[in-house]
Each structure stands twice: as structure tokens, then as C-alpha cells.
Amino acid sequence: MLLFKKINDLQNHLDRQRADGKTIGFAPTMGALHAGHISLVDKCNAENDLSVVSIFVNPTQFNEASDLDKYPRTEESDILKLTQAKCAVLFMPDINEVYPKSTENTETFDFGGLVKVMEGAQRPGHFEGVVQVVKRLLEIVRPTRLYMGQKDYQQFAIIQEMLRQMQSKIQIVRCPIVREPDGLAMSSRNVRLPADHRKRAVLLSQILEKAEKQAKQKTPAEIETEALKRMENEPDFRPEYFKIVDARTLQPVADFTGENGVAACVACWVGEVRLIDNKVFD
């Protein structure tokens, strides 16, 4: 594997790449990688020439400063278990490179109601952060695909839409969750769960397998009421919201008949972790 820290080396290389004929696909992370991570190296190995993945810790996306300290900085076990997958090329660059003064934001996008619900309500402030980075290392790479896991569904979401509207040849390609064995979404921040609230966050996962069968007898809005108070009878949960939305648009359903399908989302405080997931119903 190489790793490169400047954009100009990291180009020079995958310049070469392409004049060979070679494609590319890409998977941009914040480190604190796991299996989860890993899935996407795999997907990108078996479906292009060549896979990068990049490591930054992006600053813009952050809404608390106190989060952004707290996240954590696995760099020498992240590029081994990167190593191990074979993964082609590592980008490192610090945020000067990210971002040079230099950089100007002129793009502007228009996402509507995608960027207005669940996590955008929640987070004000934090999408603008993601399309910002996620557009720059676009800019920097510019892979054949684009790889982003299911468990962030609203960032996929917006990111499709963004390259939809960049009129973008980028293939973006969205993988499956990697859940823990009890069921639990992988996450970076499981980690800094206490014993007792790791053992009973898989209440959460269980919550949205319960509601893809209650879709058959019960209407959304029952399904995402029944949720939250299950979540909210749960010592240390804190729900933020459960929410059955139209798998493209993320707006809210009346029922289970759109032609888009639907998916269900949530997020919850367990003790001092806030852990989210999703399921697209079949």
C-alpha cells in the first residue's frame, strides 16, 4: 500500500493509473476504522483496478468542538487492518492540504427536504460540512466509484443527490451495514460504550427488525410510535427520533405503498454515545 499526505503526489500517481487505463474507486473515511470500513475496501478491490481509501478527521462536520477532540485517532491500527485488505492507496493530507486558503466553496446545491429532516434537524449545520469535504475529495481523486456504507443513509442520500446535480460520471455505490454479531451496527463509536449500555444497544437494531415486520399490520406512524416509547422506557436511552421515511426522498409516509420504498431510521443516546441505524425495508 502507498500513503500519500500531498494531493499533488497522491494525483501524479493516480494520473498514471488512468493513462494506463486502470479504474478507480474510493472510499473516504474519518479513520477509527473497523469492519464496517473494511467491507468497503473489499467492494472497491473486487469491482476496480484499484482501491483508495483517504483518513481525515473532517473539522466542518463537526457541530460541537468537544466532539471533534473526542473522535478517535487509530492511525497506526488503521493503516494495518488497510494493509491487511490490500488496499491500494492511502490519502492522509492535514487540513491545510484539505483545505488551502486558497479553496473557494462556489457550488452551490439545493437538497430540499433532504437536508431538513432526522439527521439535518438534529445537527444543523452538519450536512454543509459533509458535502463540503466529500466534493473536495472528489476534486482531489476523482474516482471511477464512489463507495459509502448504508449506515449513514441520509449522508448517502445527499451525496447522490449532490452528484446527480454536478451532472457527475462518478458512480456512487452504496454498501450494507456490518453489524456486530448480536445485530448491532458496526460503529467507530461503539468503542466508548460501557459494558452494560454495549450489551443492551443492540435494543436498536431490534427495534427496526421488529418494525419491518409490523409494516404488514401496522401504519408508519403507529410503528414509530410504538418505537420511541420502547426506547424511551429503556434506562439511559434518549431517543432523538425514529422516523419510517421514503427511501429516496426521506420524507415522511402515510403508508408502505411508494413506488421508492421505504426505510426506517433512528437515532438514540445510550449514556453518552449517540449511536444511529437504519433498515430499507424489502
The other form holds:
Amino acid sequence: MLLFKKINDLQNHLDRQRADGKTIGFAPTMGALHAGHISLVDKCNAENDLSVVSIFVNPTQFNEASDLDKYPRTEESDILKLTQAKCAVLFMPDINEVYPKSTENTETFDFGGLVKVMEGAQRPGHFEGVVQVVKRLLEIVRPTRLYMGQKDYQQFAIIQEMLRQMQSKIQIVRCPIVREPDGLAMSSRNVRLPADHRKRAVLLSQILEKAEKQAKQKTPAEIETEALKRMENEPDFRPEYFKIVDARTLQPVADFTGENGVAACVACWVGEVRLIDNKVFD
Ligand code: AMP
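What would the structure be for the form predicted together with adenosine monophosphate, rather than the form predicted alone?
The next block holds the full complex; its first chain is the one shown before.
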């Protein structure tokens, strides 16, 4: 694996690869890598000549300074995991490479209702930061395909819409959620859960499973109320939302008849750690 910290060096290498007609699959990450991230690398390798992963903890997408400070950083083991996964190129820029002038964001897209709900409502400025960094990384890497996880369901929808508005030729590929054996969605934040909370955090995926089963008998509103109550009754759990939404527009649904299908999305604090998960209903 080649490791680049400077844009110039990375681009010189990737320009040569492109000149040889090679396709490039790109997976942006914030490090603290787990098997979910590695599944993106595997897909990049399977569908492209070359895989590029970036590790950059983007300060502009953190709406709370303490969350940024506590974000796990595990550079050495990340490099080892990516090498084992046969990642071809790792890009690990520092902040001045990514934002040479300032971190101020002048780009504006109109994402309509997509950014107004769920994570967008709970974390002011978060998606502006995500859009800013992904757009910048795409300008730097210029991949054939972009690989992002369903784990961040709303993020995927917003970046897909960004590419559409930019009339970009980059194909975005949605990768399924990789889970721990008990069902908990893998997340870099899981390492911050104490053992008891870690054990009980599986409740989130169980609630999503149950919600899908209930869809035959109950309304979305009834399922949401029951799910919120279940989390509120669990010690140390503080739900922020449990929403059943149109799988494409992410707006609330009154029933299950819409042609886009539905997804259930949850955000919940478990002790000091904020977890998100989702399920697209069959
Ligand atoms: P992050 O480092 O958390 O910004 O995540 C980088 C990418 O990995 C994003 O596209 C995430 O959606 C994806 N990702 C994170 N967790 C998982 C998971 N459990 N399964 C699949 N993809 C994931």
C-alpha cells in the first residue's frame, strides 16, 4: 500500500494510473477502522483496478467540540488493516492540505427536505461539513466510483443528491451495514461503550427488526411511539429520534403504501455515546 500525505504526490500517482486506463474506487473515512470500513475497501477492489481510502477526521462536520476531541484515532492499526485488505492507496492529509485557505464553507446546494430531518435536525451544521469535505476529497481524488455505507443512511442520500446536482460522472455505490455478531451496527464509536452499555446497545438493532415485523399490523406512528418508549424505559438510553421515512425523500410516511419503500432510522445516546442505525424494510 502506498501512503500519501500531500495532494501533489497523490495526484501524480493517480494521474499515472488514469493515463494507463485504470478505474479508481474511493472510500472516504475518519479512521478508527473496523470491518464495516474494510467491506468498502473489498468492494472497491472487486469493482475497480485500484482502491483509494482517505483517513481524515473532518473538524467541520462535528457540531460538538467534545465529540471531535473524543473521536478515536488508531493510525497504526488502521494502516495494518488497510494493508491486509490490499488497499492500494491511503491518503492521510492534514487539515492544511484539505482546507488550504480556511475551513469556511462558501458552497451552497439546495438539499430541500433531505437535510431538514433526523441527523440534519439534531446536528446543526453537520451535513454542511460532510458535503464540504466529500466534495473537496472528490476534487482531489477524482475517482471512478465512490463507496459509502448505508450505516449513514441520510449522509448517503445527501451525497447522492450532491453528485446529481453537480452532474458528476462519479458513480456512488451504497454498501450494506456490517454488524457485530449480536446485531449491533459496527461503528468507530462502539469502542467508547463500557461493557454493560455495549451489551445492551444491541437493543437498537432489535427495535429496528421488530419495527419491520410490525409493519403489517401497525401504522408508522404507532411503531415509532412504541420504539421510543422501549428505549426510554431502558436505563442509560436517551433516544433522539426513531423515524419511519420514505426511503428516497426521507420524509415521514403515514402508511406503508408509497412506491419508494420505507426505512426506519434511529439515533440514541447510550450513556455517553451517540449511536445511529437504520433498516430498509423489505
Ligand atoms: P466514518 O469513518 O464513520 O466516517 O465512515 C466512513 C464510511 O464507512 C462511511 O461511508 C460509513 O457509512 C461507512 N461505514 C461506517 N460504519 C459502517 C458499517 N458498520 N458497515 C458498513 N459501512 C460502514
